[in-house]
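Just one chain follows, in the form predicted on its own, and it is written as structure tokens.
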Amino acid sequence: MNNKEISVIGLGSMGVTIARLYLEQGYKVTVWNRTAQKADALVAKGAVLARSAAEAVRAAQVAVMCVYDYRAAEAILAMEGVAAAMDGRLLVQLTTGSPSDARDAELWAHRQGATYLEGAIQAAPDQMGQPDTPILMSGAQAVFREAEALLKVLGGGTVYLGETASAAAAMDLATLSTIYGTLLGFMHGARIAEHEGFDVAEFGRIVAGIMPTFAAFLQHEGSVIQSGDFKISQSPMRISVEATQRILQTAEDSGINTEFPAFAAGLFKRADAAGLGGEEIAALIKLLR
């Protein structure tokens, strides 16, 4: 894949950014989008607008797709001539989907004689193309190694997760679970701050300050889970049993929403009842299993 030609299918905010990054690196970029007008600014910068999705695929050995969801991706791949045009090409699917979506997409690509890589972008469009831009990738290792240089145009923080095509989508969901769990806790904390008359912006600044330490703590707990050794190393489970109960009690006393702390306190209470209170907090995974 030494020739600097690429096709970009889908010109939402991320697709436009992807195409622009390749243009800036001297690639010949062919683009296609259902609404052709979205390509105008890219064409002005040197991109070639394909008349159809099939024409876009035929224009280069590598097609990068980033559309709204897998239903949209499947509809495009089902368009006239697209399947036939895939033969001998690489499809890099950067559309967000589930592990099963990724498995199905790889099977489809292989049936058309194409190779396939699944990717999950963990950054906003304006964070793309940086040395640390995080992008999760999975698929055949030989294919990934061959495509690695062109993928680095999109971000230097690419992480290859192995040959199982669904790995990137699965890891994306795992990290999103962490993010949404943190977000729910943050929102509940904001309600506590509001109720007590604190400046919520100051609360946000304090949380931002502890995040690097919290991240290191989570990394440690991940290592504990992987090791299977749950002896107390940093945080005994029992501390969190008591802490989450205090958060719940405070919410009840304050008359604020109790859904998040009730869920958290309930999990830790069940873990304690299961005899895990004297182990590292990571032992909560045993309850979830």
Ligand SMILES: NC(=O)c1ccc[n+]([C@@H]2O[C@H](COP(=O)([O-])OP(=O)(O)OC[C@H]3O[C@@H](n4cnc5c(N)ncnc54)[C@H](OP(=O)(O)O)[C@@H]3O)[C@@H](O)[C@H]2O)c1
Contents of the next structure:
Amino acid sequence: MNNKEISVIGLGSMGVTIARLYLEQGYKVTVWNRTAQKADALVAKGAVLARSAAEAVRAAQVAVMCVYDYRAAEAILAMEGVAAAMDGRLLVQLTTGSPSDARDAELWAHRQGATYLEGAIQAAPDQMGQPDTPILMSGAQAVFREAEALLKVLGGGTVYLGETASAAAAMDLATLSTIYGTLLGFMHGARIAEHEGFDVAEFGRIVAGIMPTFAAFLQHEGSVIQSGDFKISQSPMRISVEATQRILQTAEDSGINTEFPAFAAGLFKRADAAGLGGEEIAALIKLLR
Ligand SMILES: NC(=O)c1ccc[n+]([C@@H]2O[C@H](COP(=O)([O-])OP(=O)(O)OC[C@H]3O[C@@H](n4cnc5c(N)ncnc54)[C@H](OP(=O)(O)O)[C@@H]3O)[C@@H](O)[C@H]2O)c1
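Now show me the form predicted together with the ligand; what you just gave was the form predicted on its own.
Let us now look at the entire complex, which starts with that chain.
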């Protein structure tokens, strides 16, 4: 994998960026996309446009795929000649998918005689190729080690999560869950600020200020869950039982939307009723199990 040849399949905004980064590092880059015109700018910079997906796979030892979703990826992998061309090559799947998508894709690749790595890009196209660009990777360790230099072109923040191919997709989904949970709470918070007549941009700045501390707090709670020791170490569950009830009560009193606090307060109330009130807040996971 030191011969600096790579094929990039899928030229959406992410795929174009991936191909450009390899060109900039002096790779011979072969590209293929369902809509061929999207390759024009890359071809002008030296990329080779394959006439078919199979031709693209044959052109290099490594094929990086990054398309809209796994249904699109499966459609491409089912195209004429692609499966046969995979034999002996490495498929790096950077399309975002579910853990089961990743498991199926690895099985498919192995059946064709190919090796497989799964990746989840946790950055936007214009953040790619930076020393800290976060990309989660999983799959056979020996394959990852061999491809490591090639993957570093996409970002220096590559995290290898182990041999189980679905790990990258699972951790990516878990990260997204955190983002959406935080976002929902932020939206309700914005509604409180707005309803009380305060500057929502100022609220945004306050939240940004607490994020480093909040991140450290979440990291601690993750370690508590992993350790299984839920005795109070930072934040007793009971504080959150009361806090979420207060957010709900305030929403009801003010007549603003109650969906988010009703959900959150309901969960903490059930945790308290289950006898978890005197444990670390991370014990909420026992309710979710
Ligand atoms: N963009 C981001 O900020 C970002 C960040 C992290 C991860 N990702 C992930 O990266 C992947 C690609 O994202 P993107 O932003 O590049 O998407 P995009 O700009 O919407 O491009 C989608 C790509 O998928 C292809 N495609 C869609 N349906 C297809 C089908 N049925 N058959 C063949 N090709 C098909 C498109 O081909 P055509 O050009 O022919 O339509 C295009 O190459 C996604 O899984 C996304 O979740 C993106």
